[in-house]
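Next up: just one chain, as structure tokens, the form predicted alone.
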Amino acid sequence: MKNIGIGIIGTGERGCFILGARFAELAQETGFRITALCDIVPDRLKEAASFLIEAYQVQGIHITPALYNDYNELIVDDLVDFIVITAHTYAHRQITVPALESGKYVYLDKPISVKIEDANEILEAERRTGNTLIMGFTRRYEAAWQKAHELLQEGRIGDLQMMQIRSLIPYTRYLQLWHRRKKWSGGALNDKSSHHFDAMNWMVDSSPVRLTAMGGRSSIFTPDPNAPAYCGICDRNCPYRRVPVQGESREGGHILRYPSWSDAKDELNRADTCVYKPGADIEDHALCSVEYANGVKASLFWAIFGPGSDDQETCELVGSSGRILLTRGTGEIEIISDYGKSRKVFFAGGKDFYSSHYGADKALIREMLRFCTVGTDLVASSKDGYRSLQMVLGAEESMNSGAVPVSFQDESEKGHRVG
């Protein structure tokens, strides 16, 4: 197997301890070997060499990654032939637009950008340099959202009605990092719910073509200007302290084990925000209804806020025949089909299940080793980013203007070739 080399930029917590501790415990498997590493913070970079290079020794395979600060540098670097992005999402354009131009794999973390602006001009470089990026949507490569996926084109329910994803999440880390600012994510709702508009629009496999939405911002994160900067100097009795912990966690306490998430000065690249500081400016809850161009409507229940709690994400398809329930934190599937005839509850979560993001950070990276090899049609394209990013941009618009229906005229067609 010809060894491929890996270029990451941006080497916070997905970059480097989800996406880089996978790609080495697949080296042996995929010939992938991270060979570049980019990050604007000099000591997170180094911090980052440090894991990944021990990460790939436990594999028996020995790595020593050229380190930059400036991502031109590493999209041009020879020993980089794939350039995974995970850098903030504001900078999603004007560094994926000259990957694009470099004739080399790309992959680009969700959501797709900030603006709409922005992920219009990574359409078009790709329309003008022919080079197609592959992106990361999780819930595609969930065994247990393939299957639900997979039993509804089979028509095990007959025809698609209706779709909710409910998920209360206690995500109070979006109030803690970069997140917490507009400018710097889009907002909660596009860093998490780019996922669920995504899985929406992949099941319903339609446009959407109206969407409703009501939500905001909470009393629960009220700010306090007499609150502590972080957590890290705070003596108060708060149920949303970050503490660092051993391994990894969906709530990523395991970041600030390292100086450069546990001493930042700048909130862009401190850790432990306190939830309740000023200057946060994203939602926290949001009702969403979409009505879609088959006919089809489907509903988000989304809140970052609840008790702690394991995770708390549902899928829910009705069909003119059946029903799928899927169980994200269990990976069970409830379908009922034949009218009611028939139930069966299974485990559809598959052999990685419990590894990061229930198994779908590995298939990924098969996928991504698919995409270099094979050229196999995309899991999860640009234009399913684009679609993604519209929708959040219409809950926003709906939810302000006191929930006005928001149409959508698809952009993103003109001309543009996928996979």
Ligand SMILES: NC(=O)c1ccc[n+]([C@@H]2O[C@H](COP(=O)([O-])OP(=O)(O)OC[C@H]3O[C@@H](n4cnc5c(N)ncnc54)[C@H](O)[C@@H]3O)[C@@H](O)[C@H]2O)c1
Given for the second form:
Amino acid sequence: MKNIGIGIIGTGERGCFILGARFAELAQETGFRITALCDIVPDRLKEAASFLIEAYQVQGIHITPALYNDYNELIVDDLVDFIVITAHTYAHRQITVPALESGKYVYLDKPISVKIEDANEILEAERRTGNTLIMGFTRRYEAAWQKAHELLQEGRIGDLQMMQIRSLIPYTRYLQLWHRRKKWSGGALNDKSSHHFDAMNWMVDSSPVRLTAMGGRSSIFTPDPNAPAYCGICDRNCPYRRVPVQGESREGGHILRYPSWSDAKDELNRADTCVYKPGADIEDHALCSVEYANGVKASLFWAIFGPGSDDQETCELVGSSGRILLTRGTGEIEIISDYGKSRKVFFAGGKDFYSSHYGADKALIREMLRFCTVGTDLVASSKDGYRSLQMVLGAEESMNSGAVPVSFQDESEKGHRVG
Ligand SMILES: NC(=O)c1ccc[n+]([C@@H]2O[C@H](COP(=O)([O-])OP(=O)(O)OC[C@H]3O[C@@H](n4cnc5c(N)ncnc54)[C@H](O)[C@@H]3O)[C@@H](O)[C@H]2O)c1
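Other form of same protein, the form predicted in complex with the ligand, not the form predicted alone:
To see the whole picture, the full complex is given below, headed by that same chain.
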């Protein structure tokens, strides 16, 4: 097996501690070798290099990645065959276009971008260069979601009629990291629900034709002008305090152990900005309904202040003769078929369930290998990224344009009110 040189652009949580760590774990199996790293924060780049060199060392492999602050230099590095883009979402277009132009293999993490114009430029670069990128919508690589999709395709619940994704996640970190400003992340809805909208498009297998949404910012996180800048200098008793933790954690506390986050002065690079600090302009909850060209109706019930629980995210598929309920946190699927005559519950999470994103990142890396070697029908493409961004932006537009007002005041009362 020939080794494949990887260059990671954006060596933060996703690039280094999640995907980078998985690249190392699977290095013997895949032949992927990290040959270059790039980040605009010099300390973060050094932290990532030492973390990844050690992670490869554990596998008995020595790597010596070249370190760059300018992504253009990494893109043209001869030892890089495969460019992995895990920089902040607002920077995706500027990096992805030259990466595609280089003719090398390209992976772009979700969401595709913050602005639709940027997504358009990425798609246009693909058309111009004939080079197609692979995208990272992790639910498409999760074993339980793949199983639910397979059951649906097999017609086990008849024809799909309705779908609901319920995601009540304890992700107040979106108000504490770079996601807190839309200009950087496109909002929490873009960062998290780009996955959800993509999963809907994948399951429903049709084009969305209408969308409506309500949502915004709850009163839970009302900005407080007297809020401290960040948790590290705060002595309030607060349920949202972020603390450094050992090892990889789903809440991302591990990055707080690194000085490039803990010593950072700016909001873009801190990981523990106070949730109440003014300036965050992102939504924290939403209800969205989507109608598809094939008549299927889908809905999203989403908040980032849900308490952590096994069933914090579920996906329900309602067919003409049955129903599937997937519980993401347990990897369980319940299938009720044959008009209710049969009911089964089983674990569908797969052998890597306890790895990051319930095993999706390992599956994604194996898919990247197929992408770089045999070529493959893409599990997720830029077009999927484009479509989910359109839905996020459509949901925001709908939230802002206002819903039909409902009043309990009857006609006879109108005009008789004082004040
Ligand atoms: N697929 C998934 O499930 C998943 C999970 C987490 C994050 N992500 C995505 O990965 C991306 C990164 O998120 P993160 O949580 O790792 O953020 P992060 O802040 O931890 O890391 C991003 C890094 O990119 C660097 N960067 C920004 N602009 C750059 C540029 N022009 N050149 C080089 N480096 C640059 C930053 O300095 C930072 O170190 C985002 O788009 C995010 O939505 C995807």
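Heads up, when I say rigid core I mean the largest set of C-alphas that superpose within 1.5 Å between the two forms. Positions refer to the first chain, counted from 1. Keep in mind it's a predicted model, so treat the numbers as computed, not measured.
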Check your understanding: Would you say A21 moves between the two forms, meaning its CA shifts by 2 Å or more once the core is fitted?
Key -> no
